[in-house]
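What follows is one chain in structure tokens, specifically the form predicted on its own.
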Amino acid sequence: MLLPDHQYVTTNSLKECLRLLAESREKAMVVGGGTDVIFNMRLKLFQPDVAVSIRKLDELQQVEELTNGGLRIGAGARLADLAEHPAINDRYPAFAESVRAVASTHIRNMATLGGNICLHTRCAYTNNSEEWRKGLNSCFKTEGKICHVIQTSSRCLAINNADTPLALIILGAVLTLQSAGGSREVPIAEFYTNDGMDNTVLRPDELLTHITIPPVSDRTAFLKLAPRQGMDFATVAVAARCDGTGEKVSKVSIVVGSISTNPIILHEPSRIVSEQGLGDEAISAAVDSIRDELGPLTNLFSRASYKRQMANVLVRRVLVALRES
């Protein structure tokens, strides 16, 4: 499959690479490690007029240590390095585990942080060759105005399979987005929308260069099933984080991911455990609970009824993993 026609810029300064995506006036794409949209332009999925390249950017590839114990992490960090880090794995196990479980080595060695942020959505009916898309009528993602999944629907109904993003959620992660014009601070959790086809606040001209994570002394964990380890997209990925000490606790979150267009935070549960503790029987009405939460199953690579299943198997090992820890 032959790329789009394109002109490849590549970029010796951040200044450099606002300007172009300033004027290129949204028929620009950010190219970091290209593992997902070098991928999708051969696809025929994204065509844009530019790709501009942010790898020679030394500014977006660093690890800062804070002063309050945090870490500032450059968007342009490769997953291998971030992998490897050692303030990451003894502060943040969760998120490096999460970093691990994206991929291959040979992605990883690739990819961003960032690119795996940002990662576009995903949907069974239009993620495959444009021969293929050519038996369906136009969809969202191809310029058309119904989706595939539900035809009443207003909006793209496509996945978000991100893996990083459930372990900067529970973290308290904020991101910084700049533009030629400014920047502004979007903690992560409120970065992402329910539109499959915008489903980042990110606007055309902004680029995400920085992830601020805060200091955390919480226990956390991060699971992911997938239908072959180190290869695939997650069916399900949950992280979890909460304070305490074995069953003790009085504040948990949980995020879970490949679900929906979003990765949806699961309060009732959350609610449940942090009020009556990591128990058994806490975690088990826990999960009893996950099924109102998670909402209707919609554009799964697998059985809605599995999914929701693992859904269930995987929250419950999470919090067993945190009572455990």
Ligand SMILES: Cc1cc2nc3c(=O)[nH]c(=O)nc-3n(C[C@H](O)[C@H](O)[C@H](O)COP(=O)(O)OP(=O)(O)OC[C@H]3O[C@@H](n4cnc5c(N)ncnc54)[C@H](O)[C@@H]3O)c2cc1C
Given for the second form:
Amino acid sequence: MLLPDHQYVTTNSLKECLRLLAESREKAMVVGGGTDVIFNMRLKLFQPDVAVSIRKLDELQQVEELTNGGLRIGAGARLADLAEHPAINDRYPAFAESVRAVASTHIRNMATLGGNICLHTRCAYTNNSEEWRKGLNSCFKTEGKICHVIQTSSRCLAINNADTPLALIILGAVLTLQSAGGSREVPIAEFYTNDGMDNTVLRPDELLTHITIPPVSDRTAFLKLAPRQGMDFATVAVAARCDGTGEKVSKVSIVVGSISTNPIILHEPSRIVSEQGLGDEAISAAVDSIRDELGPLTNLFSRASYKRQMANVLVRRVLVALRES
Amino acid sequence: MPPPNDLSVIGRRQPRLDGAEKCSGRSVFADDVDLPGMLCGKILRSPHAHARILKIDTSKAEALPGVKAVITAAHAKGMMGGRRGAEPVFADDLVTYKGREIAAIAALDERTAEKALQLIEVEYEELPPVLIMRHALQAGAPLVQADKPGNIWSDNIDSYGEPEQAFDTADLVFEEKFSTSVTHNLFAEFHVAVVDFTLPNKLTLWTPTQTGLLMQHALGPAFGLSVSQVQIIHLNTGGAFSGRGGVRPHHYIAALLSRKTQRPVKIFAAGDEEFLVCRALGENDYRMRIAVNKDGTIKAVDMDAHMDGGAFPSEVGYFGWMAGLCNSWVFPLQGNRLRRRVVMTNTRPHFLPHGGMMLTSNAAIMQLCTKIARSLGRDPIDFLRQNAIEAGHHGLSGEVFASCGLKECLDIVRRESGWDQKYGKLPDYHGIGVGIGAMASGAKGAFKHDTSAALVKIGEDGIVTLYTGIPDMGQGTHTTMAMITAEVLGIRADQVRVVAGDTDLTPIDVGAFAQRGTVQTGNAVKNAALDARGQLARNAAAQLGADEDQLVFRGGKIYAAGNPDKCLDFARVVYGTLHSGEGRFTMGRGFYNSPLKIKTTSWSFGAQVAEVRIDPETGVVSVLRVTVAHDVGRVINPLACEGQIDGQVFSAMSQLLYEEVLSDEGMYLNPSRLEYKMPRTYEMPEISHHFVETVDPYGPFGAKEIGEGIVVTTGGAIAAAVFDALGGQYIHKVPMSPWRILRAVRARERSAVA
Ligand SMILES: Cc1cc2nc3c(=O)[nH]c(=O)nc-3n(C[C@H](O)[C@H](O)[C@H](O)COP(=O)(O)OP(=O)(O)OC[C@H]3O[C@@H](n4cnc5c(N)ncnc54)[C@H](O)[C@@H]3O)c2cc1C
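Any chance you could show the form predicted in complex with this ligand after that form predicted on its own?
Every chain and every other molecule in the complex is listed next, the one we just looked at coming first.
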């Protein structure tokens, strides 16, 4: 499995990078750490004309302290560095946990935060070689019009398997998207769409440059369940946040990942515990209300029914973790 | 009681002699071979599980600059691959599984070969496939092979002793059904073949394998060559786990391409292709019955198995036979009955996993034994101990167990695992289980002989070179062979250089399978070293004025027994033997062939206790601790034996709890290391290693196998521990994946409420 023909460009300034993206648009693909994009190119899932590396852009690798106590992280920062960053571990333990939950040490040594946030959706029916895919009719991912996961679906149901966005969503992080034409700020909670093909609002000429996390004094927690410890995508992952102490809370937010095309922000369960507190009964009521919000579970890499049950288990556990933190 | 140890090399912790070379990346594997002018070969595989080939048009591919040859079934008329020659190298007009070889290309480079592959046009007429064994057995199911009605490849019943009578007269009969899933051996080194067949009478193949000899036997006739005209070079083999037992289509194809292009050709499996090339476990359904008396005597076992052999079953039935037979290696049965129906489906041809079918059948048997013990109010270890065979036992199919430490192994694991403090006393979802097992050290039967031979050459500086054909696929056998040589000659193991893995250089060796290495090749090596020693002894005896048979070779010295102070230096004796009137250069020859007509002389035995914890919410099973006691006859290298234990405990845990090739309509959904879930080091349990040395009369220095006896036993122990953790509930399907465990947890909760 060789890389498709392409041009690999290491850009030396943000300006140059944005100009190249503006020129090449759909034909370009940004390479952060390359841990996902390069492999998908080998599978011929991605066939960009230009692979645009941002590894040499120093301004995208910094972690800046903001005067309000928040942090502004460059999209090119390596996960390995973020996992050990004192301010991150100190202020945003759930985020630090989600960074350490990604893949393995080797991969975190290469992978960037921007790459994790912009990670493409994955599917058991497409994330294999071109030769392998010949045994299937084309699906949305391969210029077809069907989804193998749920045949009647009118959109691609591949899953968002990334870990760090869950923690960033509950922290209220904001993404800075820059293009040659300007810059915009998008809350990460609004970044993802429910279309597995085109799963973010990022435009082809845009680059994610920074992630800004506001100061947060609430309690937070992140949990991931995977078939193996290390080197594995989640079966289900959750992140949650609440104010108050012990069982007393007034505002709880919960987000579930790796079960759908986008991270799912749970409204009803959050409302229940926000109103009733984190007592066992309220937590059970919250867990019981999850089902309606998960939507069609995409049966990928592990059984849908198992994923559903695990979403319940993890939400319960994350709420208990909040209570006890 | 430990055996008297008068040995100086054997029993010492000897690091692998090729360890530094391996760790520093200098070991050469087949994929490292790069010959002048070598072409890249690629295989076009069928995307359909069942189809008729209407037309193949290779003209566009042939026209692509850089393409040197394109071949199809038309270029391999009558050429049959597979272990029993049942599998045409290319699909001719009928495709019977996804991944089937349709055509192949040799091109100047990989990029051109990949492009050319896309240019071959094949027109198929799709036919309805049967993809699941259950469907294949239904009336009216499409046939995989027209001459195999009902998709039954073979149906055999073997009956040993008096099983019917035993079941009729037994107090109790326990019966349960179990099944297994499709797996992959997933070795570190993927399938690869490099062939140089540019001279008409010489075919050289570099490839990882468990047996150079069987490959010579298959390739020679296919290409009109004699055995010696086929040279197999298996420098290092990156793992095998029963998955490299023979020739596969890609070996033939590389040879065809090399002959046609008159250039060396390399073919390697890329990524997910590996899962189509490999031959591992298919679906098996077992119905196991055990007859027991109330006093705890196990009287008979009856196994009725359906085994999915895929599109070309080869020897699946034979391994099913072993899976049933092995019960009479641990229990003194009155009767043992085994029926194996091998079924064909439109899937990859299946073969066997690490531990063969014995691992999963033992997982079934040990769950059943735990159940029986509970039903009889007995402690499972007591129950197994009551039924364990002893040395001198005669098995039902003619086996004679000359050495056997099974009961001692059980006693050790009971003590070392803290069994008495734990069994029946652990909290919910925390379980402890015991398993026993046995494994044949070599199983004569493939040929009339089961011969290994060896040569020992001693340079005038006293450095010894050992020539052996046994492949080292990670098990460390080359170091073992060096230690045996060193023991006989009284030198250090690192003074022995091993030349191996090249059939042109080394004498015959049937191969590294059926756990024959240590016993068969070990004896051959010992004989060769003894032959060399005899030549030196003549010279030394004359100098010492002693009898030859009184001489001791030890610590680099030669002396008469009881008189170590009057000694000769080994290297000087070697030097003197050459630099003499006779001018003798010391070379020893030896071979070994099991004295039996078929089967084996020596079995290893073991007992293990596993402790597991189940998370009742997620169904995840954590293996906490495995206590291993194994009767290996004699520990040649404790380091290697412990390594074998660690690796096999890992493999058993992996197969039992994790490994499964998932598929949808015949498409494998997880054909990668990422998605084919094998555990990692994080999941490894704590392991304690204990050895019992029964000093077998046949093995070299009393040694027996340690190749698969462990993995089979661990499978039983972990399954029994899971059964215990679930409060005595069976898990009927391997792998015992979290969602399957969770179903059992729910069932348990429901029955507790009811
Ligand atoms: C074996 C293995 C295990 C893995 N396990 C996990 C896991 O457990 N959890 C997990 O979350 N991920 C996992 N991954 C996926 C991946 O490695 C990580 O998500 C990683 O963080 C991706 O970062 P990267 O910098 O390497 O991204 P890249 O591969 O460089 O890029 C990923 C995507 O993001 C785009 N992109 C990158 N940077 C930017 C930017 N600044 N602006 C706009 N677009 C950008 C790229 O164009 C591409 O589409 C795993 C991968 C492998 C191979």
